[in-house]
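Presented below, as structure tokens, is a lone chain in the form predicted on its own.
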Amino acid sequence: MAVKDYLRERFFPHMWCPGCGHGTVLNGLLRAVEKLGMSKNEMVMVSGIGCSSRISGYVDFHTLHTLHGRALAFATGVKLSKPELTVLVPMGDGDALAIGGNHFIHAARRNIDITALVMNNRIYGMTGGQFSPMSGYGTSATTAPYSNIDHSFDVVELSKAAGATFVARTTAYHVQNMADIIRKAILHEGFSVVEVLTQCPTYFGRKNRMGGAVEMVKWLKDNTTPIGSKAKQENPELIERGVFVQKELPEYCNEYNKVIERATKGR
């Protein structure tokens, strides 16, 4: 199937602002799925609430549009009941790591075979530009007009510490790399996290005087570097991108089936 075959074209034009990075993520996701040659009936997309979560409305898969921060909880139920399905969970940084933070940590700890896409644009875009856990110290937002004093954390480091068995980071600028990383994440058997650094020119860019979409995408290009590059050694402030973790551990659904077998043995 072609990329357009995976879209619900009747729901276009989309609701994202001009210059938003989420459309680029949708493109990368669909190109990854196309390359894998997956059937639409093999996939389920579960999303919460937020600009990024609207992706589920535009794909012609089985979809669940659920509660704010609870997408991974719903996705866990889907995967346990139908482990043969490929489960994709697109989330924003607030959705995944603020109200959804506890679900995120425990999904990673369990190593359930779900692919979590964290679109990190450092802001709550849909509800008016409030600061998120990823906005960072010294940034401005509608809820921090005199500067945000909350420190952010590293999504990659959190995912690694929580036990995710596939952890990667890419950006809305590196579109081909993004599609390749998402493809690898889907193929991985275990909990996969792909952080995509994206731009929100409407709220984060405007509030923090970063310019429009073009300037923000250029910032993503100039301020990131491949893992272990010479540029990182020369400038430690650069954000690394690539695949940080890819390891094999027992997958949760498989282990749960073993429990069922042990519990029913001898009946």
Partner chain sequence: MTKPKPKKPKPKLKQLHLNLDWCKGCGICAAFCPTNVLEIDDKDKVTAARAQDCICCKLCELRCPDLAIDVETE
Contents of the next structure:
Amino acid sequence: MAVKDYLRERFFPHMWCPGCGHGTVLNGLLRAVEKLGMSKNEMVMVSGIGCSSRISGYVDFHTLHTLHGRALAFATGVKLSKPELTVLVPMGDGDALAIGGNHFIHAARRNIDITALVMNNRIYGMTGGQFSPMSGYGTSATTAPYSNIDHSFDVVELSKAAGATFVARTTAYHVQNMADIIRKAILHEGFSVVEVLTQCPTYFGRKNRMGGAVEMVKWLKDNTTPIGSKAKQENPELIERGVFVQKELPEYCNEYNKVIERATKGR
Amino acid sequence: MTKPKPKKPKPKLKQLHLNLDWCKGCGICAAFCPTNVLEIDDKDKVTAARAQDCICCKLCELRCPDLAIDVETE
Amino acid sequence: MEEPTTRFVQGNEACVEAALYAGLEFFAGYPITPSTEVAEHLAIRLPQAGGRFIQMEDEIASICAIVGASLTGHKVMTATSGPGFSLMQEGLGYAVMAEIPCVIVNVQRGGPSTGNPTHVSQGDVFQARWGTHGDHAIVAMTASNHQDLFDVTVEAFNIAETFRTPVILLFDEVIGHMREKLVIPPAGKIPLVERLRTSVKGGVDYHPYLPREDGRLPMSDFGGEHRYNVTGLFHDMWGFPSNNPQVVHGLLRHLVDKIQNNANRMARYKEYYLKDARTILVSYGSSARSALHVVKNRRARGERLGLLELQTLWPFPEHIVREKCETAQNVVVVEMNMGQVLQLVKQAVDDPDKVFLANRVDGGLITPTDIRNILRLIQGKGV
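Now that we've seen the form predicted on its own, could you pull up the form predicted together with the partner chain?
Following is the full complex, with the preceding chain placed first.
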């Protein structure tokens, strides 16, 4: 199947701003799904609220556009009630880690077979440029007019600590790597987190004088490096990308099947 | 990271499909094209200024946030 | 047909048995007093029936999870109390908007806030109606004994599936924790409504939000051959977001009308000695037990007292209340709050001045003596 066959083309051009990285994530995600040769009927995309969450409207899967921060909770119900489905949950950084932070860590802790994509553009775009839990200290936003004093999460460390069994980071510049990592994350049996660093030229870029989309994508290229690279040793400020965790642990739906076996034994 | 794979025969460009209805003219495709094939015209749309130089790496197709590029190879 | 089973159970357990009888397949919840036993019993019973139970991280997640599981084609339920019901309001609104069949049990406790967790209250009647933001209709039912609780719980699933709507079961701490006899009818005794699924073939345009002539909306399970969108935004008949004024107006009207137009069909109530009653007690839930005791007791002494026991609280059975209370000199609403159903009864009857409140809000169950004392005051006899 061609990539376009996974799209609801009637809604294009999409609603994202010119140069928004979310479109590139959609692009990479579709490449991953295409490469896996998955049937559209077995795919469910669950999203929350925000610019990133509008992604679910554009894919020709079963799509569930839910409440701000709650996508993983809805997705847990979908997956546990019908484990044969492949469940993808794209979220923005505010959606996943501020209002949805609790659902995020608990989905990771359960190791339920869901692929969570954190489309991290470090800002609330839909509401017009407020700082997010990923904006970082010293950045500028409409709600941090005197420079942001909130520190940011490290999504990779947070996911590891919460128990995710697949944790990776990629960027909207490293597109081949992104498609490859998303493909691996979908294949992984258990809770997988892929943080994709993306650009919001309209708000984060403008507020923080980072230039336009091209300059922001270049920033992603220049400020990230493969895990354990020599460049990282020389410049600890660089953000590492790649697969940080990939391990086998009992998956939640499989474990619940065992619960059913135990409960029905001897009946 | 991974070992280099054995080289495949070089793909040849059949057609560069540029969907101008979807293109929002962000310029990412043009800025990162390794052979400088693409440009943004005065209508803020992508155009293939030097299609003959295309090496079919498909990075523009993958990077395009508007899903407006399709590099068709022979 | 198999024989009925007689059990001696808590109300919360009766609710579990009824849900399983109705075909419950998926439950998500979070522990909270006084509803916790619903989750505890389902943790045991659901997997025995091949269903799935999950304890979520909070009540917000619980209601979201059951919505997800309903969309894959399962009968679903969650249970909570007090603060947990407050947390569920956002998800409840989503289920209203996206027309998701689901059942939400609220075993009421004293509030506001953490309030009086281990004590009885009926303070969530209006929250059930208007707790989630925006204009909408809702169905809420209650019961005063375990047999009725069983029946209304089965009915809640039937209404949820028939009308593609969340249904709230508004029980209270006394009913939830009290033990009494329950006769579980044999399978097939109470008719069950199964989900209406579309007959539209795969590859053909399916409209998940286009009502049939009879008002029902056939569904298609996630994972099946129809791929559509579900959203909490106003949406068109395919489920895609729309802010077209006609679409917005049409959907809101539909959401309200599908419940309000069927209010009579959903109205469940019981009546005792209403025919010649000069004073009518209107009550529901555990309060109705004490009210019934007073009515029977006073009748034996020749007082013309009657009881209208409401089982459907929303949509409020206004016409029934008006009709039944028409000739009564006094109407006394017996409830454990500051007068919530009182307001509704005052609106329903021709003369609101004849409606009085007999309440108790200290965490104790309103007793026959409490009611009798208030009646004497109303009648000008003093305590």
